[in-house]
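Next up: just one chain, as structure tokens, the form predicted on its own.
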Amino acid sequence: MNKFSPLCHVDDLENDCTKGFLENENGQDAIFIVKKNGELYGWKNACPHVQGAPMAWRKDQYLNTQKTHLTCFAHGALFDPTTGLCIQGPCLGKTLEKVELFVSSEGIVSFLDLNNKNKES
């Protein structure tokens, strides 16, 4: 059975900001969350232009300077932060891979961890 794995508290996420999680052996976050208009959106940190290319130019920096679009700083691609759709750049029309999020009644933000399978629920 798949399991939701906790990431942070909802109050740890500021509006119009992004935060990365699950740092890998290369020091890159595997996923990130953007908070836009009070809503949370989870995405894998991988530009669809080049398989697995990380998007942030530094820790937690996934938005352009106007904070209107997610940006792949390697390729200059711009993505809608709520849909993941590329609206400009070499991967035009492609989308980021969505990460399913869940916010508990206590405000704990978790993601559906497809790699963490438990036999017990």
Given for the second form:
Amino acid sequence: MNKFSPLCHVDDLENDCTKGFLENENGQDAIFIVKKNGELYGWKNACPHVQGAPMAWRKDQYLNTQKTHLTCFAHGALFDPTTGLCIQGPCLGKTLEKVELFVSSEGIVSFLDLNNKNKES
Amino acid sequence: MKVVGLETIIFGVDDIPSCATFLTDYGLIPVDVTDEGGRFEALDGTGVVLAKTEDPSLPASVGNGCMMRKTIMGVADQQSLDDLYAELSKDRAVETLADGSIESHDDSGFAIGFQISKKKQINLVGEISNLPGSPFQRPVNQLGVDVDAEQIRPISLSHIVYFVPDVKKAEAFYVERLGFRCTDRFEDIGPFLQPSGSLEHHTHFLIGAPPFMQGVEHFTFHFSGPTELMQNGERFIKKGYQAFWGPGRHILGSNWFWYFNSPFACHIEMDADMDLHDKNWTPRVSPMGADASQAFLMRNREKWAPGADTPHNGDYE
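Would you mind giving the form predicted together with the partner chain, to go alongside the form predicted on its own above?
Below is the entire complex, every chain and molecule, led by the chain shown above.
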């Protein structure tokens, strides 16, 4: 069975902010969530320019200063936070890989963890 | 016309405090820094200047979100500055600024400045490896690593790497107009360039790229050696900064490297132990690729040690 892995409570996320999850030992998140106009959007922390390249400039920092766009701080590529489409930068026209999020009635945010396939739930 | 190297890179940014924290955590020393910007220096006085994006005194950005607004190179003497002024004035605007430096643009549109070198002479010795019988060893009882060392400092501004839309034209400007030499080249990518007043493998590296990518790929400072580079990089990661590539050792230039994302829309590198070349050096041409880019590549890991508390499978998955 696929597993829904809990990440945080919906109240842990602030509007116009980003938060990363599933940090590896290099201090890099596997995925991150951006909250925009009260909606949550999940994305893989992997710039489409260089396969798998981490995007933040510091832990949890994925937005430009104006908080209008997700940014890959490798080369400054800008992405629409709701669609993941790159509108400026070396990967112009490409999109971030979406992470499906689920919010329970208790407000627990989880995602479909395909890596946990066949593991005990 | 003797350019001796890079002395300052100027960025226009919106979030001065975050960028200031980033540069300080990297190891640069803040000098007269306020919420409006300021200077961040390596030990020899070379450095980075932060200013507000909208600061009218800054040359325009090349676009594409590039925050780098100007590089300033040092020259040997007033004669070199005068020669550069005369050379560049042949076909472009050159301005003499209040501090005596001159400002113009290269053939890619990047703003460039030249000043009589302000680089401080520092009498530091780079990292030394002990070897029985070697005449070059650390003094007796001097330790090779200090885990309690305070903030590790970059020694000197090293190089900048540009994405340029016309790499031949960009190279010709630095070679034919400014007197740089090509020391090595990545085939179909671009040249490593050394100014005539320096022996360092490169202060500039040019990468051919589509016009919508024009900007900076990275900039970097020299550290005293691989130990301080890796110690500083490991601490940088612990502060939450994000490694992109490294640590490892390049082949062309032999410099140790560790690249990180930065709030400047480009990478920042920590480098150490770059090769020196003079005019007797014959440039190599190397195909681009993983094997040609580095002698070896490593990745940061959490510290662990084998012992009584080690899990039954060690530290391995």
